[in-house]
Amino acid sequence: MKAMTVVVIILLTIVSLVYIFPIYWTLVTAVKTSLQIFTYPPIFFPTRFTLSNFYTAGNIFGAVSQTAVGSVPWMIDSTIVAIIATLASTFLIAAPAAYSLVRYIKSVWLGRLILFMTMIPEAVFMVPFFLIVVKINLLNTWWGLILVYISFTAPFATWLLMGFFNDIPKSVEEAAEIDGLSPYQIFYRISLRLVIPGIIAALILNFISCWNELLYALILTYSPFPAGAQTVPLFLTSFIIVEKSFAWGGLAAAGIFTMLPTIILGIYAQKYLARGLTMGAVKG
């Protein structure tokens, strides 16, 4: 038993290092000088540190990139779009839809179809979404991105919440019905409160998905806040100076700077996220 425990610990340590190393490398690259970044063999533990990558624009072959601290307009767009899309898709669409599928429709195949919708590549809908957004005059706006983001966050949240509503004992709702509550009151006052861990898990995962989305933001926006709605992933592409040349120091610094909101969110809501992902499971 002890030997097995040691093996498990070693394997977990190796797996953890594999996942942690890219974050570590990004962090040390952000504080390296240009000479250290391009030194071969690579320097894993830099002896000299600099913070200039955070506020000095990269300059390669005469082309200048953005600065890490200049990401504020893009972060404003990402935050507003992600929050609205996440709240709307989870509370207005996913929660009522998941409850209806579990309590009234009771269709296993429809639930599987919703799960299948989350697996379709984004590129499949690229042209239709572009034409729709242009037609309704929402190109380069928050609302254009929000409508598109809801299309893939709502199905995922619906599938996730189906498991939670399925785990609620029917006796609880039957007791509420005997007390005179209508179906709407049972949903909002009883059932929705019992699946709070799932709601929080859906909110966190959908927010991160919206924050990191690149393809739709690339084709539906062309300028940042306040004139447009370009998001953080598009800001990071500004560190591609010329073909196959990157401002690596600035890119690493910007990566650290722009992923802070999701890191803070993940740390703060870790217990809710873990509980939410382990409590619900779609049956059948």
The other form holds:
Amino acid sequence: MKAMTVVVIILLTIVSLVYIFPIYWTLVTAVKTSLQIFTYPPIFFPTRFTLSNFYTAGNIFGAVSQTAVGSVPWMIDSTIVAIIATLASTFLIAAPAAYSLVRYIKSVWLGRLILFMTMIPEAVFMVPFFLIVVKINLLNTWWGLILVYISFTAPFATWLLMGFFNDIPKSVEEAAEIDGLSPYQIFYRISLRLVIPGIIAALILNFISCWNELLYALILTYSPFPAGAQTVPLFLTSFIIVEKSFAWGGLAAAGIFTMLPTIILGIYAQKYLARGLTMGAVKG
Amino acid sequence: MSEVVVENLTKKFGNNVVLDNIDLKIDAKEYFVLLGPSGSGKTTLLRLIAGLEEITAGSIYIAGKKVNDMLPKERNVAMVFQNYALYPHLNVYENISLPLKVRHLGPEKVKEKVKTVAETLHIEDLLQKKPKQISGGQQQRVALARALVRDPSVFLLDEPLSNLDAKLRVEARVFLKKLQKELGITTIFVTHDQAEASTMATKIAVLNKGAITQVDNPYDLYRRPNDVFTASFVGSPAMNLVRGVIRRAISGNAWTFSNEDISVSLKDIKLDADGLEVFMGIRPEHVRVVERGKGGIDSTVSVVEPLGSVTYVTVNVGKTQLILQYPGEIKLDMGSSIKIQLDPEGLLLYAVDTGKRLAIDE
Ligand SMILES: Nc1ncnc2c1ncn2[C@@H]1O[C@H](COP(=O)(O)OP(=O)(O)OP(=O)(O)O)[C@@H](O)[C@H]1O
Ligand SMILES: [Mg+2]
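Mind pulling up the form predicted in complex with the partner chain next to the form predicted on its own we just looked at?
Once more the chain from above appears, this time first in line as the rest of the complex follows.
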């Protein structure tokens, strides 16, 4: 028993390190001078720190051509796209779909099919989605990205919420039926309220996927707000190709800055996330 | 008014027949009790009347209208669920007021109605609490309040008092009965507590394995149960049932019941039943203790249960066990001998093969 615990702790530590290391590396890179960044062997534990990557002579993120003001258009695009796509995918699609699958359709296979959809690599749909977005004239707009993100996030959110709806005792809804509520009122006034932890988990996971998405942002947009809809991940890529050099320090600093919303959300909603994910994992 | 009629009602879950061809007529304003052991189908019958389960065969009428295809809300019934089924995210006040709000009652009226029902059920201090924050008995009263606050055509109450302590339960019984009389609303009350059934009901239906064994008023149900199941189920402690044979004397009309331990002479039986295997049924209060020297059957005391007003004594006559009710207190040692007597007025006979009561004096 005790040996088991030790093994588990060691394994968990290794897994955590694997996940934490990139974040740590970004963090230390952001506070190194460019000389330190390119030193070999690499410096894992820098002893001298600089904030010049975050701010040099009026330029935020130390990059040659990016300024604090410069990042704002990408931030606007990301915020709007992620929020609208997240809300729409969770409330307009996932919640009603999950509820009707659990209460009315009751098909185990349809549930599994939805889970299966979440496992298909998103890149598979690159060509059709590109063509569709072009056809409906939404290239380089918020709505083009939003539609695509809804279609990517809705299946997982649906599957997640199915587990939560399944957990509502049936008699609570039956009581509501007898009390005179219509099916829509039962959904909206009773069942939806009882799965709020699941809703929060779905919202956060959806938001994080939308915020971090790079591939479709890359092919569906080509300029930031106000002319277009390029999102934050694309802002980061601009550090790699700027002036034929790699602005690693600036990239790391900007990376930390743009990571902040997802990290804050993640910490704030940790308990919902853990509950949401384990719940989904237990249910089939 | 709202009488409830159930005709040839059958309910199957898969191949499992849970209710088998049931017929019931519940008059308007009646306080009708469904009594039966666990798993006999009481809840299922209520759910069918409420419209929460689909009928396999047969029909249900409420107030003369066939409701087979009606939604629960169209049937206008109020129900208390066995597991309460309160809305977990709403506080007690909101739980009770929701049925009124969806019926678009004015806010003043809602407040007043909730207040009245909360006071009668002693939950006025809990109105701001969530269901999770109150005890099981309190939750049950909230569930009851949620049903009573409405003005339905039928009340369906599924063991609504099972979780209350003895004092509250008696109080709630009285309150429910009074309220039902006042409102005049047809009530179907499910319980497996026979005492509760007798004290409240105008009529009782006994359910066993999905079939109705008897529908009667409490008095007749207790006095003359129709079959062995009903006899053993209604009454506590249960009726004594002794297996034996009835025989007619070679000459004349004298009948006796006997087994290897007991022999009892019976009243005249106008049946062709000589040699029939029967259960002799007799309630504990019809088994009497006889003073020494006045005859009676020899028996050995095995258990004594003093309850204050009465004492239950289990005795053995040979291998036959009988339980008797002694009015008041009696001091008896285990293993001591006493003489008992069976009151012929309280004797009932049931055929072993059919389980049905023999109509010996009708
Ligand atoms: N949804 C269902 N699916 C399958 N079988 C069911 C279902 N509901 C009830 N049953 C079966 O029907 C039978 C009667 O159940 P019911 O709940 O009506 O009994 P009850 O008399 O209310 O018992 P209790 O006193 O324990 O509440 C049981 O054998 C039960 O297993
Ligand atoms: Mg039941």
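Every value quoted in this text rests on a predicted model; they were computed, and no experiment measured them. What we label the rigid core is the largest C-alpha set whose atoms superpose within 1.5 Å from one form to the other. Residue numbers count along the first chain shown, from 1.
Large Cα shift (2 Å or above) at Tyr222 between the two forms, core-fitted: Stays below the 2 Å threshold, so no.
Flag for Ile256, CA shift 2 Å or larger between the two forms after aligning core: No; that C-alpha moves by less than 2 Å between the two forms.
Value in Å for the CA shift of Ile43 between the two forms, taken after the core is superposed: Comparing between the two forms after core fitting, Ile43 shifts 2.4 Å at its C-alpha.
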